[in-house]
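Quick heads-up: it's one chain on its own, the form predicted on its own, in C-alpha cells.
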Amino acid sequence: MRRFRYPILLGLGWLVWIWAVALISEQVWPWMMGPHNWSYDVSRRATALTRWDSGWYVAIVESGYQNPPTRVAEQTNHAFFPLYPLIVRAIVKATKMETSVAGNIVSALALLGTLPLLAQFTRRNFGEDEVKPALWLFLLFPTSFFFASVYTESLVLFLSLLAVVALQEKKPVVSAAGAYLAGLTRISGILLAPYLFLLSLEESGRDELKKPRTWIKALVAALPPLAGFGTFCLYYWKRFGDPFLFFTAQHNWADAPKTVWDGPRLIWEAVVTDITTGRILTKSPARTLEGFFFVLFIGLSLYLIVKKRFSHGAYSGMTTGIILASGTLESTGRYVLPAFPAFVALSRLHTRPILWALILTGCAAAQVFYVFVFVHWLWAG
C-alpha cells in the first residue's frame, strides 16, 4: 500500500492544481474566448475542462451515436469509440449528476488509477530510481492535463497500463480485460495488440522462443485488444450496416477525401508551407510545438529500441507513427500521451538536476499557457 501512496497523492495534488488553473482561467480575460458551435444550454453548464471534442462525448452521453454522414465535411460522433461516454452515462444514471461533471470525475478517477500502475511498470522495467521522476514528468507534460478533461486519454491509458503490469506479473486474464476495454476506448487501444505480443516473447525468455507454445501464448495475448475493437465494429455493422463506420467518420472530417495514406503527405505540405512562409514561428506557434512532440517522441522510441527495451519502443513508436495517418500534427500533443514508456525514457534526465529542473519548470510553464488557452477556445489539442 505504501507504494500506491506517493502515486495516488500526488495524483491529487496535480488534480487540484490543474483544476485551480482551470477554473482561474475561466475567470481571466472572458473577452478572449473563441467561438465555437455548441448550444446554450450545453456550453452553459459544460465545466472548465470539458471543451471541444468533450462535446461529442457529451452527446454520445446524451442522445447516442445519430445518423451515419450522408457527404465529406460532415463531422458525426461515429469517429469516438463507445467505452468512455457508456461509463459516463452510467455515472449519470446513477446519480442525476450534470453530464460533464460526470466525465471528469471518471476522467479523474482513471488517472488515479494509472499512476500506481505507472509507478509499478517503471519500477519493475526501469528500476526503483526512475518512479518518482517519471510520475511527475508524466503530469507535467503540457498537454498531460487532458488526464482531467472530459477526453479518453486517461481511461485509455489505465486500461494499456493494467494489460501490461498484469501481463508482466502472469495474470493473464487481468490482461485480457484491460486489453479489450482498452481496445473500446480509443483506437490507439489497438496498437496493444503487437506490444502485448512482443512483450508476452520478451517475458517468455529466449530459450522458450524455439517452443510453440510461447508463440501461441503471445498470439493470445495479443487478441483481446483487436476483440474490443472488433465488438465496436460488429455494433456499428449491425446498427448502421457499417461495420467501418469510424474510419468513414474520421475522414469526413476532413474539408475534402482522403484515406489514411494521404495522411503523411498532407502533414508533409503543412510543414513545408509553415516553414516557407514564415507561419512556423508566427500564425502556427501551437503546429510548431506539436510537431517538436512528434519528433521528440520518436526520438524517445528509437532510444528505448537502441537500449535493447524493444517492445516498449515499439509501442511507443506507433503510437506516435500513428499520428501520420491523421494528416496532421496539431494534435500530436494529446496523441503521444499513451506512449508512456517514452516518458519513463525522457524522465531519465533526472541525473542531471539543473536540466531536470529546467524540463520541469518549462513544462509546468506550458502547461498552465495550454489549460489557459484550450479553456477559452482558442486550441483545441
Second form
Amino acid sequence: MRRFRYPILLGLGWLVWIWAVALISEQVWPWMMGPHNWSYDVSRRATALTRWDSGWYVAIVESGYQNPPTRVAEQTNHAFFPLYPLIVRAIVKATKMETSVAGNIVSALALLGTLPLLAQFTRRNFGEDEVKPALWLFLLFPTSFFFASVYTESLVLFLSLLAVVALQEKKPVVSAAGAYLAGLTRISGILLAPYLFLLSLEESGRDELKKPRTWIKALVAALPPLAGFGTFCLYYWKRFGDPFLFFTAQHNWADAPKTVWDGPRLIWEAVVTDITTGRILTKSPARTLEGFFFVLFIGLSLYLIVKKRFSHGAYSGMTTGIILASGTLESTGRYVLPAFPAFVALSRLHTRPILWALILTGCAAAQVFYVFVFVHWLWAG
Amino acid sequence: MKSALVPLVLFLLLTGCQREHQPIGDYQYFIPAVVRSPRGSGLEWKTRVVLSNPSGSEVPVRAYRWPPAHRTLETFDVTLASGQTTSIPSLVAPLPAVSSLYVESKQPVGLEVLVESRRKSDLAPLRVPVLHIQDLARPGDTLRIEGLLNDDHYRSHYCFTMPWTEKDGVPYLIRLVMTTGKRHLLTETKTIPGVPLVVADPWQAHGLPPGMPLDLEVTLLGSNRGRKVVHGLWVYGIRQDKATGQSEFLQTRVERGSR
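Please give the other form, namely the form predicted together with its partner chain, since only the form predicted on its own has been shown so far.
Next comes the full complex, this chain leading.
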C-alpha cells in the first residue's frame, strides 16, 4: 500500500496543478478565444478542459450515436469508442452531474489508477531507480494534460497498463478484462493484442518457445483487445447494420476520399511543404513540435528494441506509427501518450542531472503553453 | 480505504446538486422565436419585443434570452412604471441561429412580439405568439402541427424551441411522427440539442419527397441526461408565401399525456 502512496499523491498534486493552469488560462486574455462550432448550451457549461473532440464524447454521453454518415466529409461520432462515454453517462445518470465535469472526473480517476500501475510496470521492467523519474516525466510531458481532459487517453492507458502488469504478474483474468475493455476504449487499445502476444512469449522465456502451449497461451493473451473491438463492431452491426461503421466514419472524416495508405504520403507532402516554405519555423510551433514528438517516440521505440525490450519497443512503435494512417501529424502529441514504455525509456536520462532538469523544466513550460492554447480553442491536439 | 471514498462521494453529490430556478413572480411567458440578423449580413429580419405595464403599480420584469449573443447577456431586468412601455433589446445569437425569450413578472404584463423585415417596408410584420409557460409540452405531451407545405406557392419550416431554464435538462429525447393526410410517413426517436433548432427543409431533413404536404407530431419523452424537465418543449411551424414573402405561424396544438 505504501508503494501506491507516492504515485497517487503525485497524481493528486499534478491534477491540482493542471486544473490551476487551465482555470487561470481560461481567465487570461479571453479575447484570444478561437472559433468553434459548439452550441451555446454546451460551450457555456463545458469545463476549461473540455474542448475539441471532447464535444463528440459529450454528445455521445447525452444523445448516443447519431445516424451513420452518408458521404465523405460528413463527420459523425461513430469514430469514437463507447466505453468512456458509457462510464461518464452512468455517472451523469446517477448523480445528475454536468456531463463535462463527469468526464473530467472519469479521466482523473483513471489517471490516479494509472500511476501506481506505471510505477509497478517501471519497477518490474526497468528497476526501482527509474520509477520516480518516469512518473515525473509522464505527468510533465507537454500533452499530458489530456489525462485530465474529457478524452479517452487516461482510461485507455489505465486499462492497457492493467492488462500488461497483470499479465506479468500471472493474473490472466485481470489482464484479459483490462485488455478487453481497452479494446472498447480507443484504437490504441487494439494495439495491445500484438503487445500482449509478444509479452507473453517473453515472459514464458526462450526455452519455452518450442512448446505449442507457449504460443497458444500468447494467442489467448492477445485475443481480449480484439474481442473488445469486435464487441464494438457487433454493436454497430446490430444497431446500424454496418459492423465496419467505425472505419467508414474514420474514412468520411476527411475532406476528400482517401485510404489509410494515403496517410504517409500526405504527411510526407506536408512535412516537405513546411520545410521548403519555412513554415516549420513560422507557422505554428505546436505543429512543428508534433513532428518532433513523432521522431522522438519512433526513436525511443527503436532504442527499446535495440535494448532487447522487443514487446515494449514494438508496442511503443505501433502506438506512435498509427498516426501515419491519419494523414496528418497534428495529433501526434496526444497519440503518443499511451506509449508508456517509451516514457520510461526517455526517463532514463535522469542520470544526467542538468539535462534532466532542463528536460522537466522545458516540458512543464511547454505543458502550460499547450494548456493555454487548448483552453483558448487555438490548438486541437 | 472506505474513508477515502467519503470525500469523493460528497464531491460527486455536491457537484450534482443544483439550485432550482426560482421565478421572480407568478407570471411567466414564453416567446418561442426571436431572431436577429446583423446589419450588412445580407439577411433581413429583426425582432421587436414590446413590453408594457397595464397595472396601476410598478412591476419588476426579468427576461431570459436563450441563447444570447454573449454569456453576459442571458438576462435582462427592467422595472416598468405604471403604464410604461419599453422594449427588450434583441441581444440574441444572430441568424441562422434562432433564440427564445422567457419573461417573468410579479404582475401581468403586455407583450407584443413582431418579426419585421429591414428591406420590405410593405411586408406586414410576423406576429409571434406569446405563450404562457404552462402551454409548453411536458414529458408525455404531444405537439401537433398541420399544413407544412412546400410547393409552387409556399415554403415551410419548423423549429424545436425551449426557454432558458431548460438548459440543465436538455438535450431532450423526443418521438417525431410525420404524416401526410392520414398516411404515416415516418416515426423517429431522437435527441434534440439544448438550444432552439430550426429544421429549414423538413422534406430534405427527413428524406421525404418534396411537394408532399406534411403534418408533424412531436412527443416529448424526457431529458436525455436523466434530469428534471423544468418547463418543457415547444415546436412551431412557419409557412411563407413565396411570392410575397409573407409568413404565418401554423397552429401548434398540445395533447396532454402527462396528466
